[in-house]
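To begin, one chain is listed below as structure tokens, in the form predicted alone.
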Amino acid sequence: MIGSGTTLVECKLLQRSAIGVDINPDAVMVARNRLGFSYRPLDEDYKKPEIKTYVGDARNLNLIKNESIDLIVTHPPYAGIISYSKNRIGEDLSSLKVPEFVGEMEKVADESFRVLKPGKHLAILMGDTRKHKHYIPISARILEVFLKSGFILREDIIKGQWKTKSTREKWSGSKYDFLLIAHEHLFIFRKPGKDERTTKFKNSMCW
């Protein structure tokens, strides 16, 4: 889930070798063309990575070998509140509503879990959303189904999201019985290093 390409992006300002996956096409074009930019650091140790990039699904990382992978970085939709593709790819996960989304990104978390080394990170930035005036608190749901998956979790940064509608628009009305949702999670969980005796942890696994 690349989006626009901003984490390879910085995987070459840091010399960090990377794979962008996204399934939708018009993504993974649009951070090609921004990984196309020269760049000479003062450091003369500087080496160029290998960044690559394919379209592919993130339920299914078959062009990735088991625990290979350092540290995986992603930021899901939040199940149907912006569909990034308009509904022209059907296994697009925003254009799903929130228990089917769920349900796939089960397949999302197990993936993961495979191809990250043990002992390695996964980070991944999730919202929530809001119907008929009451919290639907997807990240909570997300949360759950990646411990269930096996992880450890290590951090919950909250983000604060500074361009909420509040800040650049008017609302229609004047009397709201609702708060604006000005925040994110910052998950950042673990996977168990080989033989690893996680008893110490158990309440920061899945209950």
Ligand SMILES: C[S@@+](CC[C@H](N)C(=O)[O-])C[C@H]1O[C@@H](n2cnc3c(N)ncnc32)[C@H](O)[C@@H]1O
Second form
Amino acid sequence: MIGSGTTLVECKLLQRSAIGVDINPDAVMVARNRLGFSYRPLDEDYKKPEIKTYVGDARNLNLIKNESIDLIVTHPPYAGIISYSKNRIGEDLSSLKVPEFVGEMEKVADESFRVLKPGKHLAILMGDTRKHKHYIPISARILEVFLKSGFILREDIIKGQWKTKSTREKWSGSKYDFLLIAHEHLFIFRKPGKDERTTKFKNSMCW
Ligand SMILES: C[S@@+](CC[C@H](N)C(=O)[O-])C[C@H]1O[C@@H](n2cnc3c(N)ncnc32)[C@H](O)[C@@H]1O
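What would you give as the form predicted in complex with this ligand, now that the form predicted alone is on the page?
Let us now look at the entire complex, which starts with that chain.
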């Protein structure tokens, strides 16, 4: 779910080889284009990483072998809050309503678990929304989905949102910082190591 390729640009700067996947061929083209920048690193030992991209579905990473990936960094749509392909691409998860989106994310979580090496990490950025004046905790549902797939939660990092309508919202009349949807969750999960005893992490795992 590379979108316009921010993660891949960081990979190039950090010398990390990467495989970027997105369902939308336009996104993959934009990402490839953004990667074309010339870069003169300060580090003399800098070796150009191998960065591949392909048009594919995060629910079925058929080109990627079991337990071959060191780190997954993903940023799915927040269900249908923003429609990325304007319903032109059937497999685009941003065309789904929240319950169907959460259901399909189970496949993304299982597939991520399959390709990740044991003991390695997955980072996923998720946000919430509100409808009919009620809160919709998409990120909490997605957290449960990844725990159910077998991941252990390492961190829930809060990323502030800027320049959006919601960051201007405060509890009306409040002079304190009680903010309404002013953040997204960057969940960091770990796949258990081979033969690792996970009992001591049980409160960070699926119950
Ligand atoms: C929130 S955007 C990612 C934005 C990205 N962080 C960036 O820097 O531009 C979500 C992306 O997920 C992609 N996507 C939606 N459904 C997908 C699927 N089934 N498999 C792979 N990518 C998908 C969309 O095409 C969109 O580019």
